[in-house]
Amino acid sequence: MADYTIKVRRYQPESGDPAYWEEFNVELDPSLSVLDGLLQAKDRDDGSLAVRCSCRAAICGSCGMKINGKSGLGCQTQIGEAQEAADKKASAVGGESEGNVIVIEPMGNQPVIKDLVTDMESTHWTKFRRVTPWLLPHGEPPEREYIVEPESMVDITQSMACIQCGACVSSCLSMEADPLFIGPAALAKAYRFVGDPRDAETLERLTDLAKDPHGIYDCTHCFSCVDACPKGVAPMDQIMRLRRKAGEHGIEDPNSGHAHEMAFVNIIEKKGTLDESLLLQESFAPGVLGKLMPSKRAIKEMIGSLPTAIRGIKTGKMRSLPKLIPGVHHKLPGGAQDDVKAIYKRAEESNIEFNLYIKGEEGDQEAAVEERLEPAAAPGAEEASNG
């Protein structure tokens, strides 16, 4: 057993008072979650301390929250492990290197109803019914089940893996700075339908997602919603996934996002560097024609994205005045910029997708532990595992 300082974000409507912080010391040991010190508190100290919480494995998604800045669930987390990132943070900004307090929040993005307990209903659910979660398949349906080949579900089976906790909602950038977005929960459980080959309306999916000012192309792809989900779901990467099957259907968005994603990777493939001004240009106004005759859009985007430039000229991201004539760009040291073109050229031919769970392709076992794709396995782990 080990004694812990838990911080908990307060907040009792019923008093008219604001949010507070309170600390709790309990007892427990390491292996234990942070959800177990939360409930020894409510049990020993006050049980006015609502937390939203059933299964306590890790399945049911209730007990979402955050846990010294971090979104996830309380349950996943064991105290122990809680702590030593406590003790890290401190650290790394020059407090106490150990015995510091864990530090428990309701999640982001929602509303804060009691204490741990957040209106889920209000953002989480409410995007949920916007991208229509269910099925709508070809014709009359059949006397029994649909039937499909296994193979055919594969490319769903890690967006289907989500249990609806909201961290990824709770975690998102893109939320904070637009509050309307659809938002990376929604959004991945577009994809388990817009991927799945009994669907019907793909293409009136993709459509709505893309041209809706809040929808696939409001994601900034941080990372946030990757880092947060507790089941590796990975939303991001199932927007990512929805903006590429979009594209190949030729959908053009409001916000240029399809545009922009080709002009960088033509600009990578070409220059093997990002060259920002030309960027611009090429995300409103592509080719040569774009520029000679640009559209009425083009002339407004162009002209309302001065700031951003201006910004970038500040900050860097555009060294100098000439940066903005294009061709004129920073380039890598050595030979680094013909590497990265070389890398790029590889994965075009090779259809190369990182996330290997999600292509469902079965490559050979060793030589993806020699590229560190997959961790080699434990001594006699195979004879274990045959006999």
Given for the second form:
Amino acid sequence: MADYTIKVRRYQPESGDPAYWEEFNVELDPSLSVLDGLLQAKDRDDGSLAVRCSCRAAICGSCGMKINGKSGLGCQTQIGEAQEAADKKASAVGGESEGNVIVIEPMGNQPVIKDLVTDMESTHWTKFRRVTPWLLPHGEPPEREYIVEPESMVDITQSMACIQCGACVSSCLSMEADPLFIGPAALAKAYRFVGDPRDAETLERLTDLAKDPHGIYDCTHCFSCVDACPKGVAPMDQIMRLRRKAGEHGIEDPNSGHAHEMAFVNIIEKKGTLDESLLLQESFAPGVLGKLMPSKRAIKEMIGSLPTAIRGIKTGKMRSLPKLIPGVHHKLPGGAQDDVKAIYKRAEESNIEFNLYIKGEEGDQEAAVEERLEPAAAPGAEEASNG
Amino acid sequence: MGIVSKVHPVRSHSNAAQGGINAALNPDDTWESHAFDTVKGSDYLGDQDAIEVMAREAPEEILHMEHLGVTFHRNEEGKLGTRAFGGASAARTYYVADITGQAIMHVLYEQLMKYSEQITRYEEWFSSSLAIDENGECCGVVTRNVADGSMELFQAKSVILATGGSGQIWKPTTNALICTGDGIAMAYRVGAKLMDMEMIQYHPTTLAGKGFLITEGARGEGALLLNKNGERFMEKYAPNKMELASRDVVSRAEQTEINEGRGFPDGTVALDITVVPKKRIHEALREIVLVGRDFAGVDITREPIHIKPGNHYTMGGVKTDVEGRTDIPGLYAAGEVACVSVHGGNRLGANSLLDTLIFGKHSGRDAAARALRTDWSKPSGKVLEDEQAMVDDINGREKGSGRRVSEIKLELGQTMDAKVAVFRDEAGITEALETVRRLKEEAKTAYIDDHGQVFNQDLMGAIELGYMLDCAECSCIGALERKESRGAQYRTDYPERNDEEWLKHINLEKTEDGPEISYSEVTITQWQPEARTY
Ligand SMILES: Cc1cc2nc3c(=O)[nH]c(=O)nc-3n(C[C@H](O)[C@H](O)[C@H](O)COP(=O)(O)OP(=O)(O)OC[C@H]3O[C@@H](n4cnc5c(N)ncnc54)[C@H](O)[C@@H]3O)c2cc1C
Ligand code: SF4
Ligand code: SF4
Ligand code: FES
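The form predicted in complex with the partner chain is what I need now, so please give it after the form predicted alone.
Every chain and every other molecule in the complex is listed next, the one we just looked at coming first.
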């Protein structure tokens, strides 16, 4: 047992008063959760403290909230750890290292109804419905089950694991800037169908999400949602996979994100190291044909990139200006380049997806990768995973 | 058509079902085998006509779920793959990692989106009582919009209760905070019969104190149960099925070990999952890796985790027939709220999700047919006014008018867990019953802090307490009445099963002076009661 002070941002809509802070003293085992602390305060001190909760086991998705400024689940955050985080935060700004309070607020990017209860309907669920969240198979179902690759089911089970808690939405930086952004949870849900071999509308779904100015290209890759997600859904990864698939389907990408990614992969495969000047060129005018007959857009984009490129040269990140003619490049010494190529080949052969649902603990992931890559050089695995 | 849920539908408790769902779908398995396992699991108290329906229709239902989009685990050929579960003679449990319930429920919610033109959703609306017309038929339900406190009478030609179980009456429990027996009590209050209310399942593997569940899937994957001396004690109690015997058997074995001093000092035994290959753990038991890590501070891939039997499932409930019909025309019940009875004295793992789907479907069909052929009728009394008055009464109670609602809930939970649990006897149950009746009186004046309309969870908690106390009273009466040991009901004062006198269901009906007892036959089609060994 230990004593904690939790400071809750409260809002009682019927009182006519603005939101205010209230502190509660609770006494519980450090291994119990922040939600347990709130429920104790509610049971003992003030039953009007509103907080959605049901399962207490991080499975129903009710108790999304901000704890010490970080979005997550109240029932999954141990109160002892929340206290440590509060202490750390205080000492980082030069405050006390003891006697700090655990700060609890309703989730962000959603209107507050009462205390910690937010209006998820007008935000989260409206966005959820935006992605046509049901399976659209082709024709009549088979007599028995659909026969599909076992991995494909494991793959989409990662986004299926989403409990719709809204923590990612709460933490999303893009959504703060653009409230219309479809957002991490709904896009992760979209991947659940795009990645599902039983769904027949993959192209339509991808086109829809790519063309929407608030769609897959509205994400700024900030990692906040990955951090916030209590279930390892890694919404950003799902968004990146949607982008990659859109690219594979030849859907035009206003930011050339997928093309950029492919360029990255191709240059490393060919050269072993990254030449940023090549990256620009490969992104907008890929291959020999691109160089000989660059499209209007490619020229425009490359001219537009000149200031960046010049900055790149100044800082040494780029070796030369983007070229429209084939140039001479450094190669890696000795057989190193062949090793890189071998890694690519093996990665392609075993089709390793590094963000699979079953990845488990970090150590295991590395072990699994090594297992599958043996006997090829394992150190390259990390690079390949970034591609 | 409307669907009402007191929490957002995806927050419903079915998402807690980790392990899977049973069906004899493999060519070398048969529905008869599934049915027999269920009958035996129920300690012959299950109604065999209903069990046959469930087992026979299971394969089709699984395929239907698969076609709707459930991401069931596949074997190497890309077909549906299974895992082993307790009390089953074949590996016939289909699953999605260990989020089976969540996956099925989310897919059903997807379908609800797809058909949103036809079905109105009332998300976060709390139903508090049923309306009955002058012919004694159910004609609607009074419901409160949680967001603004407004109350409405939803008139209906058919009403299906799918409100889940009553686990919150016990503390600790694996059940969510919303499992407060609302539907069971609502039906009971308007005169529907309840059945098998004494049959309360204690799950063998829950975390001490918090009541979190470690899925049976863990034992299905090969995990072992060990006492403090490192002995695999199930050898003594169920030499053939060992850890995978029926839940009542395993829970009793554990409790015996604990009671006889072979448990750990914290009143637990150990579940050793480290014997399961690590990759398999991460693939199939990911959720419990997280439960172990987040809620017990244990890495289950590296060390055993301490567990004990904990309250888990309400086998009893509102008495229905195979079409989900209760004793009240127009009122249906399906899922954990209902007692068809397919689970009898003890539910087999992975049979409950199946129960919800099969009898949910039957109820839906029959309810729709009834709605097509009946006319609208009006409630006989002024239900809405009465309900509003009840709410105003609770809302008007000021601090000091009585005890706190939360205090009463705690006392109820601890009493039931102490006296109406794995082992029971007359003295203990009688004591529990007396406590419950006192708490019922105290609940009448219990006060709440929140007197507003918007999201008044305090008020709903007080109403739920009323439901919990009604259900608890019925569970005590049933447990006291059944003077034998069968399934989850183990009476230390009557340790044997007694088919001669007790191969029958106990029914309870509401009267002025509490539940009135009557009996109904157990339907036997092809399996005569036999001694039950595993
Ligand atoms: C931890 C755990 C693991 C389990 N694992 C398995 C498993 O592996 N396999 C298996 O088959 N079974 C399993 N079970 C059992 C199974 O999950 C449940 O029995 C089943 O999900 C119950 O479903 P239901 O539809 O009857 O009720 P629920 O899913 O509980 O739904 C009840 C619904 O009714 C609504 N409701 C209730 N009261 C009111 C009211 N007053 N007004 C309005 N709405 C109301 C709720 O909002 C909710 O939507 C498990 C149970 C637990 C606790
Ligand atoms: S990575 Fe993208 S979706 Fe995720 S929080 Fe950042 S901007 Fe939002
Ligand atoms: S992706 Fe993660 S954080 Fe976002 S709603 Fe789903 S479970 Fe919650
Ligand atoms: S209470 Fe269910 S997720 Fe926290």
